[in-house]
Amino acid sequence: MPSYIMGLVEVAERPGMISFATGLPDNSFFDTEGLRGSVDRVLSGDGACPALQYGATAGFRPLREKIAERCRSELGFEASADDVFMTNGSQECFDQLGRMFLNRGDTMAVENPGYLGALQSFSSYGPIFRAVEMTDDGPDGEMLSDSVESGAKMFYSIPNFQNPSGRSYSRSARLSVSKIIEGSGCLLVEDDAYGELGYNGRPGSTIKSMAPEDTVLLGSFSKTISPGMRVGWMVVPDWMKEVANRSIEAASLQSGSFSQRVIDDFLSNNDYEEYLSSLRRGYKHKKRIFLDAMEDRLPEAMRWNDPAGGMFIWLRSPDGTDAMKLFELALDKGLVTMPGRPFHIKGGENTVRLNFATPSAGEIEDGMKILGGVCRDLYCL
């Protein structure tokens, strides 16, 4: 499958370009010192000849060790560092999922609309994607019971601040999943992509600890900590541990030993809860000067939501309407935002989205101007 994401990602690299498109955090949100301090401990001492050295398949234990406890402590589920297989961000979770289980021509689950760089990667290994529509509570249960009973080998879930939309499931989604899934033969991918940065807290439980044995969930520092060190990682049931072994060895040997030791000696000396805590603060903030931008600039005939968490906000341009073109004159004029329908297996011609944790403030109330004037032209004729 084609992707629009890291094209963008170029476009709004460019001078003069103002970004409301892609999945990037905040780097004013980054903790530089205190990554700093890690990177001159890890390469410090007894500890620098291991750090620049290849290491275990499986990762850094002391760090397996960590996200182990944080799966007891916060997602409500039993795990060990047995459980937990590093990799290069959890995009790698997806390809090495699809090559474990994936055989061209298995049937698929997938939210619709659901996130477009799972659906490149695991399209590599030709799969049929059945689209299970996305409601505001969760996904549809019917839809994901007929594509179980007619035999997907996965279902791709984001429970937490979904992205594209924004959305969670609810408590009674969750459960309503968990019954489907266990014991049917298909897996469960819970990407937790976006749990830590709920507002108020998580929204809900995970639903490994309601389906352990039929569920692998996946992680990943890069919206907390950094995207650019490529540290991700998945916790998979006991029958998975030696496939999942042998499949990383044979891709790439390990993810980066390195940035792994970087962030476990990160984890060490700060307090993690007060650092995301602090993310946390910046973008709701950030979340509500957007939105507030929104009510002023956008005309009525526009609809959006009002997320609890995570990084992006969906819009719907009127029923009927093509957003695409949207997408093609803001880009005209200097905004880039991230057309919906490359998110859906079927529809979505109507839909964008924005993300507000990107773009400054100043950045927020210029682009708006230049969405709303574009609105304007096409929806209030």
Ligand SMILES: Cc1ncc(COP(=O)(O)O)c(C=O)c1O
Second form
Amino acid sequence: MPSYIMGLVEVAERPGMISFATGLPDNSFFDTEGLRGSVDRVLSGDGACPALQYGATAGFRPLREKIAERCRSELGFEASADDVFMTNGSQECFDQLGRMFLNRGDTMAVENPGYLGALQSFSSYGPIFRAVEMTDDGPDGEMLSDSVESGAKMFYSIPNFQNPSGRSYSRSARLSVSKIIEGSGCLLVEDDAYGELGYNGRPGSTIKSMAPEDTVLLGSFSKTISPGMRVGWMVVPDWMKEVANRSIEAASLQSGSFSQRVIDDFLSNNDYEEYLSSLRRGYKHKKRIFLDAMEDRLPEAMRWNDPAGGMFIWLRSPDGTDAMKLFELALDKGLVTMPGRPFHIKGGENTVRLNFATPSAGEIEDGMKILGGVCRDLYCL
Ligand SMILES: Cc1ncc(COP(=O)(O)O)c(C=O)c1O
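Could I see the form predicted together with this ligand next, after the form predicted alone?
After this comes the whole thing, all chains and molecules, with the earlier chain placed first.
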């Protein structure tokens, strides 16, 4: 599959470009002072050499204990540090899961639309993707049941503030998915990359809490603390621990334990709840600025949603139109957007993913002027 995501990151970095395209956090939200303090502490005293040395394959145990504690207190399921495997960002989990469970020609159920980066990663293992259509409530239950009954090995899902659409599963959709998956032999991969960024809290319980033996929950500090540190994890059922350990060891021996120690220190020495609350307030505010600019600048025939968390707004041009043209024309005028088509197994020609988290207020204003002009030119609205 073509590499859209990192390609667009490069385009967006060209001088003078405004980007609504990628999923990068706002630079000004990084706690550089807090992290500098953590790096200093990690590299001081007796801990300095272990921090620079090889570490355990599953990751730095105190951090895994903190993640397990959060699973119990916030995500509603029993977990211990032994169930948590640290990875180089949660992106690596896709490759690990593909390596562990997919053979060429296996069927795999995926959300349509779904996260392109995961589709790219899983596709290295040659599965046949079965599209499960997404509604505003969650995945189409009948399509998911059909896929599972026909032997799908996995279902990859993002129940909270999905990338690309910003949508979340309703409570009843979570329950239905758990019932379809439980005991079916199909593994649910529950990606919670944006779960901590709910402006009014989490939109529902984790499906892992409903079907713990059939679900792997993926998490990441990329959207909260720093994507550059590459610290993600998977919380696996008991039966998967040994194979997960062997698979990570074979691939990379271990993921970067220096970053894990820095994050562990950051969590120990800062009020993480307060930190998260301020992030959520910050992103909620940016979303408001972005939506206001959309209201002001985009013609009425364009449609979009108002997500309750995460970083993305899902824009639709009128039915039958091709948003790829919108992408190309906007690019010519200095605005990078992300066409929605590549996030689909089928359909999605008239969709665009917009990221409100990265651009500044000024860039939002200028970028939206460009987008509004392009929409009017293209669709004669
Ligand atoms: C839904 C989703 N899952 C996983 C990832 C991978 O993130 P990371 O590897 O930085 O944890 C991303 C990145 O944008 C994402 O949007």
